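Have a look below at one chain only, the form predicted on its own, in structure tokens format.
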Amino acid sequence: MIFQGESSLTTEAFLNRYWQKKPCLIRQAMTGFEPDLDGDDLAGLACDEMADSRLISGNHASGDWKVSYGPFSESDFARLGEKDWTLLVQDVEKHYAPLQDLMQQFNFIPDWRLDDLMISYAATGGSVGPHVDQYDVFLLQVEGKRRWQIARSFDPSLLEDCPLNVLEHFEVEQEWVLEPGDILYLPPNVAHFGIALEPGMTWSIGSRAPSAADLLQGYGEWLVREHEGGERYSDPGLRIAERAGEVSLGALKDLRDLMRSQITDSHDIDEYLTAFLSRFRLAREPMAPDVQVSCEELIVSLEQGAQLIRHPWTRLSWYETPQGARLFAAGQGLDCDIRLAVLLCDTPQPLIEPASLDQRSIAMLTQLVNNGHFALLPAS
């Protein structure tokens, strides 16, 4: 757990005291942590034309913020100076699956509130400027050291041309200097400001959190295919217009009546809020494989000890039925009994056995498969 480093705080008092309510440092949360990656693996990756990379350059004083994306080349790399430059990596977790044991050590956290691991490997003096996020982070220090100052009563206003949110007052409440195996998580709506004061890596495990904007337009486009081709307005009862720019007050009623009837119960936004999470800020989704198994096929490989392992750009989310549960798989929706459902949620690997499941199950792992969200490793 990341609180191994505060023997007074635990888990829970860490959700009753901190949990979107005010920063918490903690020092050395993971002492001893080795990286899977350093600087050049970062880098390497930023030239792959499927990572979403970016390059920031310049300072707070100069105010002369610069910002590329990738993919890039090594000749990008090759004409950065010694200071005043970040590279950052989303979603590197997706890219590098043993990070992904990472992410496990957030697990006190619901998964559909976790959103990626972001790495941002900055040179000294590197920095993204002062800025407000909308959401919790967690930041992992894991190699150099970089100071963090933060202010929770701010001048929200931006600094002009520039391509960064970068605030344009910044006055510092607090300040800490953090060092490898330092975690420094921050609520939504914290002003900070991070700059490298020597090179080295800084993860960032940040989370998602809808708005009511995202809710409602997924909603709506949701209803349109849902319903498409569906129930028309009709007024068979059409009296003469007397103001024809009018909307009369029962055609509205008839309106917000036809509306209304395509909510059927809250089973339905309960069927959409779970597929939406499921694929919220989702970059890509897995892509169905070229050779698909049958159910029988799935049995007998499972059975000769074959590993199911999930495709990392999958993202599971399920409620409970009275039937079972209802899993959604990057929007896709498929019925099962609870225990399977938690079982594929648990861990990137789940430990199937083909003696526990029923037709099903055994029918809902074979299209999991098929459509690309889990794949079959064959036993060594």
Ligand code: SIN
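Residue numbers count along the first chain shown, from 1. Only the largest set of C-alpha atoms that superpose within 1.5 Å between the two forms is called the rigid core. What you are looking at is a predicted structure, and each value in this text was computed from that prediction instead of being measured. Compared with the form predicted together with this ligand:
- Once both forms are fitted on their rigid core, the CA atom of residue 255 lies 2 Å or more apart between the two forms.
- Residue 160 is not among the residues whose C-alpha shifts by 2 Å or more between the two forms once the rigid core is aligned; its shift stays under 2 Å.
- With a cut-off of 2 Å and the rigid core superposed, residue 234 has a Cα displacement that reaches or exceeds the cut-off between the two forms.
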Second form
Amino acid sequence: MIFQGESSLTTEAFLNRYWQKKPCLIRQAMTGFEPDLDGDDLAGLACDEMADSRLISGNHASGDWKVSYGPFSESDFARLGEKDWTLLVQDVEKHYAPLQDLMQQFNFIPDWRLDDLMISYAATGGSVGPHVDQYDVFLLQVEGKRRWQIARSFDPSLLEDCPLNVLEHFEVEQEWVLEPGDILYLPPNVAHFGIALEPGMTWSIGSRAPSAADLLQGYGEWLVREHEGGERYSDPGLRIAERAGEVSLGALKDLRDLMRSQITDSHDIDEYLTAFLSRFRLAREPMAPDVQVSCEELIVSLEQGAQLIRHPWTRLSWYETPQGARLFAAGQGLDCDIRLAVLLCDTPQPLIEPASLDQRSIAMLTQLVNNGHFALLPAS
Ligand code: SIN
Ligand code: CO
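Which structure goes with the form predicted together with this ligand, now that we have seen the form predicted on its own?
And the full complex, kicking off with our chain again.
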């Protein structure tokens, strides 16, 4: 558990005192953490076209920030000097499945609020500049030393003509040097500036939180898809239009009411929201496999000891209904009992007891397999 480092902070105390409220430094939160991946592995991943990677160089003093985007080749890395650059790769836990175990350490936060593991490898002096993020982040120092400076009040003006969102002015309020095993938690809207004092890696466990605009945009798209746009404006009591171009106050009220009427059926909205969250900020979704299984084949495989393995890009979210759980995978809704929903979400390799499955659960698992959300690994 990450809060059992040198601090005596409990998870509850962390949530009460710090989460979304103020920064928190946890020294030796993960002492002895052995990373499954090093700088060379990260560079290798950044050469893969499936990975979302960036190389950032420059420094705060000169303001000459440069960004280039992957996939990179070995010659891109060979050209880099000894100093002032950072390689960042997003969604690393989806490319290196064993790193999902690390994400499990953060499962005191609801799964739908966690985004990804971004890893940065920085040369001495490497930095992405002083900036502000909209999401909570846990910065885990994995290798080398990095100095983090923060400011809770700051001037939001950004450096002009800069390819990055770097703050033009940054006045340090607090600073720490993080060493391997230390974690710095930052809530949204705290300006921060990390600079590598020696070559090393910072692993950022990032969160996600939809904005009202994200939700409304998604809702509009969902209405179009699921309900052909929902109800349409109608005006059986129409009067002669008196003033050219005018949208009357009465029509505006009816239009407002129409919009509001679409978001008052709370069950339907919960359906939409959970579906939306199962794909929010996902760069990719699994594809259906070429070979489909039948319910009978699935149950026989499970009886023979086959293992279900969740696709790394699959996001599962569910909500409670009077019938049990409504679970979504990449926007597709399926019904099951709550026990099965929890089992499927709890770990990437859920242990399914075939004898415990009813017909509805078997049909639901078969769909998850046939849509690529779970692979069926035969017993060896
Ligand atoms: C970094 O790892 O250098 C950047 C992480 C962040 O500022 O959120
Ligand atoms: Co940041």
